[in-house]
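Only one chain is shown below, in structure tokens, and it's the form predicted alone.
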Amino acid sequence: MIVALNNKCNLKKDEYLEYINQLDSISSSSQLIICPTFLNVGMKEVHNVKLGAQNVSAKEQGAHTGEVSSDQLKSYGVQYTIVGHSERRESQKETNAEVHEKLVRLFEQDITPILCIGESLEERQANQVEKVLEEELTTAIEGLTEEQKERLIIAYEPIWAIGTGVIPTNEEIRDVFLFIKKYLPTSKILYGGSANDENIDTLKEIKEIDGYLLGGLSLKIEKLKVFLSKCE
């Protein structure tokens, strides 16, 4: 089981420094993989957790003010990076051929993107849901090689479940990833959308289900601990 732990825009320096040796006392057969603010990547080394990043950007190393590139991240031991988080996509208006060159950047350096997906609350009352999802999915990995696409690790989130506590039936996350494996039959998917210490032992009912990316919950250890107690 894979969990990546998306810290977004949270932890101060102190904060996170006590929250890393947190983290290293946790005990878990699941697969942990912190991404933290670029402000804390590299840190401090977590010996039972891989090191992963929030972003990064469609641009090689050079004059782009702000930008953080993945041969920066490489050299800091990243290892994985989530791509296109449904944040990023609304707040700064990232396109799915965004998405895809930083699939490339990433791919170029040996990092392992973690792909986000999702549909609206609209989007999937109008029925459009495969139809988003297909739009994202095939531009992204446009031109990848089939051993690229058997790496890139996809995480469903449908963006009207994250934060709200609501989350879409067991049937319509297991339709969505059988929809995701035909063009991706080999890559590992995580649900993320409000996945939480309560709801796991339902999410955990889906066999298809390869892991989950964490937000809120992330930062609550203890919580964090109970969800995967629950993997297990």
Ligand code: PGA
Contents of the next structure:
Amino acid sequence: MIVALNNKCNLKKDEYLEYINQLDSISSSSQLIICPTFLNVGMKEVHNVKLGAQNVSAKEQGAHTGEVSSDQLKSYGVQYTIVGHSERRESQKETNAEVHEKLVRLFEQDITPILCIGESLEERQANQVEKVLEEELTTAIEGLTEEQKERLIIAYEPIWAIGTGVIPTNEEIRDVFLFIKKYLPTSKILYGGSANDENIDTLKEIKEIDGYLLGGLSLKIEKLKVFLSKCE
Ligand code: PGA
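Since we've got the form predicted alone here, give me the form predicted together with this ligand too.
Next comes the full complex, and the chain you just saw is listed first.
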């Protein structure tokens, strides 16, 4: 399993140092990827945990105040980067076209993107799940090589499940995963949205799931340990 830890905008410097020391003590057969806030990227290496970031600039290095470019991430040892998280699509008005540019920038630096896609509750209720996911996917992957598509990791994160404690049924998740596989048959697909140490018992029945993108749980080390032990 791939388990990506999305710290979001949490953990001050000292808190992060303590956090990664605790993370260091976890032994798991899953591939852990830590995605801290930019300031904490490269702070300290964690044994057996790959380094990720939560975002990247769609532009190359240059006069772009406040941006972080893919070659800068690379120089800090970043191997994975979350792209198109719904929180950014919503609050930063990130478009599918920008998401595509970000994927291109990451592949230029040999960094593996974790592309987030997912529908809102209104879209699900209006039976528009496939339409939304198709738009997000096709624009993002347009022009990528077969090799890049294979390497790309998808995180299916229904917006209504993020941070709410509510998750889709196994059937709903499986339907979406099979839909994604029509476009990307060999990509790894993660589930994200309120995955925790309790609902993992149900989620792990879905054999199509290659891993998880964890937000809230990434900050709760003891519960994360339980989650990881149940993943095995
Ligand atoms: P959550 O967040 O696990 O807290 O729901 C997941 C995410 O937003 O990546």
